[in-house]
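The chain below stands alone, shown as C-alpha cells; this is the form predicted on its own.
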Amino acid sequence: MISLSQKKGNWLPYLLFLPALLYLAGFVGYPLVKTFQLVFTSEKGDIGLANFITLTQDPIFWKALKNTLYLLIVIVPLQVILAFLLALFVNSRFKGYMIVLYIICIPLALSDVSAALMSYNIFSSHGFLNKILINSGLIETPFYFFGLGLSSRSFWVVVLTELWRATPLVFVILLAGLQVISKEYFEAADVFGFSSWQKFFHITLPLTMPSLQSALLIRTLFAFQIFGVVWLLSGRDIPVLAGEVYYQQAELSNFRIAATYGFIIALICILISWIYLTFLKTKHLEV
C-alpha cells in the first residue's frame, strides 16, 4: 500500500509549480486568448480576417513595416559589427580595461525613454551640438534634426540613439563568449605559426559565433519592438510598428487593429528566430 508521504511527495512537484502556472494563465494565457478574440473579431462581431484587410488597406502600415524594417537593417549589422570590435578590444586585457568595461556598459542602466531624453538634448535646436557648433563659430544659425519634412534627419538620430543604447547588450553576449576560448588553441595556433589574422578566422570566429547568433537574434527580435526611442525623437513623422499599436491603443481607443498590429509583429519575430535556428545552426549544434 501507498504510504501517506508517498502521496504527497507525488503531489509536491505538482504544488510547487501551481504559482508559476497561475501567474502564467493570468498574465500570459488570459492576454493571449483575448488578443486572439479581438485580431479574428470584426466590430460587428463577425469571426474572419476583416481586421488584416484593414490593416492592409492603410499606407500607414506599410510606411510603419518599411521604416521598421530599414531601422533593422542599418542597426542590427552596425550594432553586431561594433559590439565585436569592442569585446576583441576589451577582451585583449589590457592595463585599465574593467574601467573601459564598465564605460561601455553604462547604457544597459538607461531605458529607452531616458537614452531617447538624452538625445534630444544633444540634437535639438537649443541642445548641446548646436550650443557647441555655434559657439565655436562653424554654424550661425541652428542645425534642426527634428520636425516637419526633416524625418531623414530624425532617422539618423534614432540610429546614433540605438548604437549607443543597445550595442552594449551585444557586446556582452560576445565578450562571455571570447571569454570562454581556451588560450591552448592560440597557443597550439602560435606553434604552428599562424598569424593574428588566421587566429582570428579559424580559432577566434568559428568558436564565439554560437554567441553571435544568439546575439543576432536577440537584437534582431528587438528591433522589430523599438518604440520609446523613435516615438520621442521624432513621433509619427517615422511610424514603425510597435508605435502603431501604442497609437491605435491609447490615441484612438482601435483596440482591434491594435492587437492586430501587435499579432503580426509576433508573427514576423517568430518566422525570423525559425529562420535563424534552421539556416544559422552552427555545425557543433548540428552534431
Contents of the next structure:
Amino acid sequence: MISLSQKKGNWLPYLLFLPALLYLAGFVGYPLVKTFQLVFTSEKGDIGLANFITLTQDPIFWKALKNTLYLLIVIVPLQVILAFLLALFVNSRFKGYMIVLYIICIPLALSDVSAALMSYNIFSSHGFLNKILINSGLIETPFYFFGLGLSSRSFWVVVLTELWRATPLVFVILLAGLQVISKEYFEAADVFGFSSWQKFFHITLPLTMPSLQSALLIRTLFAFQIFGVVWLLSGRDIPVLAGEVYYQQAELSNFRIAATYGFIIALICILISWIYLTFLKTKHLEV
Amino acid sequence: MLKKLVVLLLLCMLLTTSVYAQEALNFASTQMVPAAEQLFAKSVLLKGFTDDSGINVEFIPMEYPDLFTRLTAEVFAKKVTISLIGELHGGLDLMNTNGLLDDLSGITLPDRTFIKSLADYSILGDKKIYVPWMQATFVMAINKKAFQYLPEGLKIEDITGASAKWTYEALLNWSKKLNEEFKVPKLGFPMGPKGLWHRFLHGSIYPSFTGYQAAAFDSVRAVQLWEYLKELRPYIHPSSSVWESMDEPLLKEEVLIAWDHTARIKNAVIEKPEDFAIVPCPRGPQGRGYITVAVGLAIPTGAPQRDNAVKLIDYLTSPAIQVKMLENIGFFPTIQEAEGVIPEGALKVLTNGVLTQSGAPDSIISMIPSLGAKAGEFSAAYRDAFTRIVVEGADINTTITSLADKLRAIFKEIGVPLV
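Structure of the form predicted in complex with its partner chain, given the form predicted on its own:
Up next: the whole complex, starting with the chain shown before.
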C-alpha cells in the first residue's frame, strides 16, 4: 500500500518541472507549430509547397542565400584562425596577459547594433578613418566604404565588423580548451625532444579539437543569423537570409514567406550541425 | 422613510446621468491615441474648450476598424452617439462611401482661410465630408550654404516660394554644381530600410512626372522619370542607402539638400533654426507632387449635438489651437492665419515651408493609398524598381512593366481604385 506522502513524492518532480514545461510549450512549442502551419499553407489555404515555390522564384532569395554563404565562408575561418592565434598568445601567460585578455573580450559586451554603429562612425564618409586620411593629406575627398551601389565594399566592412565583434566568443571557447590541457603532456614532449611545431600538431591541436568543434558549430550557426550588422551598414544592398525574415515579416507583413525563410535557415543549420558532429568527431574522446 | 430616501437617491442618480449624457459630446478620434497625446487632448486641448463653452467633451481614442464598425452599427440602428470624428482623409473617404457622414457644406467658420488644396480634397462630389484639421507632409530641407551655389536662372525665392522654376531639372543642376564645388554629392534621401524613400518615389516624383502615383507606373512619362533618376544618381550621397532619417546627415553637413518627412527633419531645424530653410518639393512636367497626411473633422449622419460639434470644429481649427497642436504633437496647421501666430524659431521655419508647399497652385497632393496588409508590397515595388533600374542598370521598360502588373494586382486584390 502506497502512503499519501509517497504518492506526493512521485508527483513532486513532475510538478517542479511543470512551469518550465508550460513555458516551453507556450513560448516555443506553440510558435513552432504555428510556423509549420504558415510554411506549408498557401495564401488560399491549400496545404503544400506553394510558399517554397514563391520564395525560390524570387531572385532576392538566391542573392540572400549567396551573401549569407559568402559571409560564412569568409568570416568563420578568419575568426577561428584569429581566435586560435590570440588564445595561444594569451595562454603563454606572459606578464600582463590578463589585461590583454580583458581588452580582447570587450566586444563580447556589445550588441551587434552597437558594434555596427561604432563601425559606421569609423567608416562613414564623415567618419574617423576618412577624417584621419583627409587630415593627413592622403586623400582629398572621402572614400566611401559603403552606400548606394557599393555593396562589394560594404561586404568587407561587414566582415571587419563581424571579425571584431564575434572573434572574442571563439577566443574564449578556445582559450578554455587550451587551459585544460595538462602540462604533463608538454613535459613528456620535451623529454622526447619535440619541436614547438610538433608539440602544436601532436598535442595542442588534437586536445583542443572538442573546443574547436564547439566554437565552429556556434559560429557557423550564428553566421546564419547575421542580420543587425549587415542591416545597419548596408541596408538591403546586401540581402541576407535572416534579414529577409525580418523584412518579409515587419516591412511586408508577408508572414508565410517570412516563416518559410526561417524554416530554410533552420534546415540549413540542422544540416550543418550534423556535418560538424559527424565529420569533426574527436576520436580520442571515444576511448 | 428609508424607502423614500432610496427612491430619491435613485431619481437623483438618473437625473444626473441623463443630464451628463446630454451634455457630454463624444469625440472619437484615430489621432492622438498614444498616452502622452491623449493626455494633451484631454487635459489641455479639450479642457480649454469646456472652460470656454461649458460643453463637456468625452474624448474617445480609437483604432480605425473599431471606429468604422461602431459608427456603421450606430448609423444603421439610427442611434448615433458619436458627435464628431477625427480621422485621416482615406478613412473619412471610406466612411462617406458607406453613407456614414453628414454634409458639412453649410458650416461657416469665420476668420480663417483653409489651405485651398486641403479644402478642395475635403469635398467629394458636391459634398464636403470634413473640415481640414491638421496635416503632416514631406518637404525638402536646405542648408542655407547651398544657396551660394545655385545654378544659373534659379533664385532663392524660386525655391522658397515654389515658383515654376523650382523643378526637378533645377534640382539636378543644383546637385551637379554642389558636387563640382564640394567634390562629393550633397543631395540625400532616406533610402535606408526604415527610411521613407518609397514615399518620395510614389508620392512625389511619380505624380510630378506622370500625374499619378501608380496608374501610370509603366507609361512613357514614367520612362522619362527613370531616365531622370539615372541622371541624378551620381549626385545622390552614397550613404543615403543607410540613412533612415535626414536630420543627422543634415546636422553633420554630410548633405546640404535633403528630402524627408517633416517629423524626421524637425530635429535638425530645432537644433539650428538659422542654418536651414524648409522648402517645397520641386515640380515635374505634370506639377508639384507631394504626400500630405491630411486629418479631418467630420460629423456622422444623424449625430447628436450637431451645433456643439460645429462649435468644437470652430475651436479646433482656430489659429491659437492649431499652433498648440503643432507644438505638442507635431502636426501642421491647415489654416493660413496660423502662420502669423507661430513664434519665430524652428517651428516657424518648418511651418513656412509646409504652408508654402500646400499653398502652391501646381500642387498634386498624394494621399497614401489604404492598402492594408499589402502596403508593404506596394512600397517594395517602387524600391525594387529603383534598385533594379538605377543601381543595377536593368532595362527600364522591362522592369516597370513587370512591376506594374504586380502593383495593379495589389490594388485589385484590396479593392481600392488605382491612384
